[in-house]
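This document opens with one chain alone, in structure tokens, the form predicted on its own.
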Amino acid sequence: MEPLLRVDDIQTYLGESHILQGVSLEAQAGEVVALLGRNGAGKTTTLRSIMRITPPRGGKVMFDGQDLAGLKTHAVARAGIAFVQEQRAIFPSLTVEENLIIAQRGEGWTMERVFDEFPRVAARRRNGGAQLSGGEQQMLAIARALVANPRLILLDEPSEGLAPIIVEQILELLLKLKATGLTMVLVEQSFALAMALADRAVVLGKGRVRWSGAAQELRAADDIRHAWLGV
């Protein structure tokens, strides 16, 4: 079955910094796959040469049978591909409801079901963004990508700098998600919350590929875990 997402042989440049040497994987759909390495070693430049950020300069991405090759940014979003950053990117001087007013697309995930699902955003949906803890606006960025109503999402390290029972109710969140069948290619330096999302991971050092296969193998594969996990 051809994979939902399928990248093959990438090389991503940041000036003329060589930083992704050939970075292949693959996402079926209803998949949930984690990126997994060292700070450095390309995980995030992975998920913005998907999203065109930062274009590879060889190599391909398809998404859904489609080259995304030469496409904008928005137009990668628009062929249902949705991106939360690690910076979360709010709007900070809009409200809550405002932020996902804007980014309202297609059906499915609705304000209200999103409300219905994060009663934590939905009690301060007159709030603006900057007004909200990191975990809120954390909530908020995963929200705000569900109403755009994507068939993949690209999250990139979702529980960083939050208090562990934050972290928690962000790992619950996740795995409602995929049990909807909700595609996910996933980043996250916390190796727990990651092997209890992921269906499938994908260990990169120094901008390759050094290891992909079943999560649950990553856990036995100490001598990999130890060399580009440090875990």
Contents of the next structure:
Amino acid sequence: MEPLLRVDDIQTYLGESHILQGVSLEAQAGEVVALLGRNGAGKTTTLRSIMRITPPRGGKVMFDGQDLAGLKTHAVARAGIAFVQEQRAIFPSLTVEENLIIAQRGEGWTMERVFDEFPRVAARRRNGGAQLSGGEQQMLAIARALVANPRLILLDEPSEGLAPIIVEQILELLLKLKATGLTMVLVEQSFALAMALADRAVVLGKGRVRWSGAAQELRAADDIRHAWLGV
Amino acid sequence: MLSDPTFLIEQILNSLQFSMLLFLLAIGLSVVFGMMDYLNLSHGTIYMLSAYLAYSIAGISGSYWLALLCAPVAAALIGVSLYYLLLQRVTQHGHLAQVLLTVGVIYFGTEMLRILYGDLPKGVPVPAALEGVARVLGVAYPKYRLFIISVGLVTMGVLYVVLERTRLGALVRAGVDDRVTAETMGIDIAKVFAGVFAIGAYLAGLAGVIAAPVFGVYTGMDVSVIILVLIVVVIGGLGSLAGAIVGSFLIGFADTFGKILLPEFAMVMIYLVMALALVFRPSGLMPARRFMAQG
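Switching conditions: you have the form predicted on its own, so give me the form predicted together with the partner chain.
The next block holds the full complex; its first chain is the one shown before.
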């Protein structure tokens, strides 16, 4: 079956630095794929390459049978990909509600449904984006991705900088979303969180794919984990 | 001098009137800079061009009101064409390239208007309906100048509602906060920016028309005002409506009262206000980005 997302041998440069030196990965519809690796391995750059914030100079990204080459970032988003960035990127000058209103598109996840699922976000709907705690920002960032009704969500380090109890809530939420059949590509430093969510894993090191396979096999692959993840 | 209440009220009204002109120019410059990081010094050229257009339209048709209706629209169209045909070529090349190019546009605009209209300053007569004076707190004050103040206040109100209370305004604020993140949410920031640029140029054009009967129409009117407008933007903070309003009032009052209190050092007052503001609030008094959340 043709995967929903197919990243094929992409080459991405930041300035003159050759950051991604041929990264490939696939996500079938309904699947959660974890993208793992140390700091600087190229995980965030891979997500930013898919969104064409840093467009790859070589290789190919296919989404739902469509070649994303030549699209602007907003067009990639409209094709059905949402991006939850590292550190959330909530607009500080907008209220919580406005953060959602400007992202709202399509049918399924409406504002009302999001507020039902995220009571903590709902309680803050009239607050400014700058007034939220880290956990609330993360919830809002995920809610904001959902109201765009994407077919694929790219999540960059959803647990970063959050207290363990909040991380648990986020994990619960993401498991719920997974159960609805939403496809996700997850970049995560927390190995435990990644393993709890992912069906498959891709290990990056120095801009290349070092390993890929079923998430459960990665638990057993001690040498790969030691060499490229340090866990 | 200032103990004379009549004089004081007059000067306050003069300050308000000048603040409104600064505001109409500052808001476009500020949001364009805040959103696209583009320093468009030729913003003042649009102001000047619109004043000349108003002179021509009012001269030919005999109607100030027709000039008020048409000149800002024409100015906006010219401003947008200028941006897409020329200015945007250096968007990615940093402020220095932007300054060089837009200063070039200032010279070009000045020379073109000089060739077309000659060196002598032109006047635009005050419309009949706004001739004479009205009483404000017992002080006689020209009706036309009160009209300028009203236009400024109405514009502030409309912009406040649009920017702070509508989805469109939220899109603009999102673009100023973090353009890339807005793009990742499916918002075509280039399109939003085109609208913002057009409105900014329209308001600069509006300022040109309403300033013409009071300050006259002459080549160089753009440069003298754009420096003050830059100071307004710097003091107020980039990309924010509240910042543009506060900055305009500070400079409008500092300029007017500086000329009265320290006639020989009028500019000193303005730079003093700027220096003080920057010492205590380096990113401006009310910048749009209250903190940066992106990684």
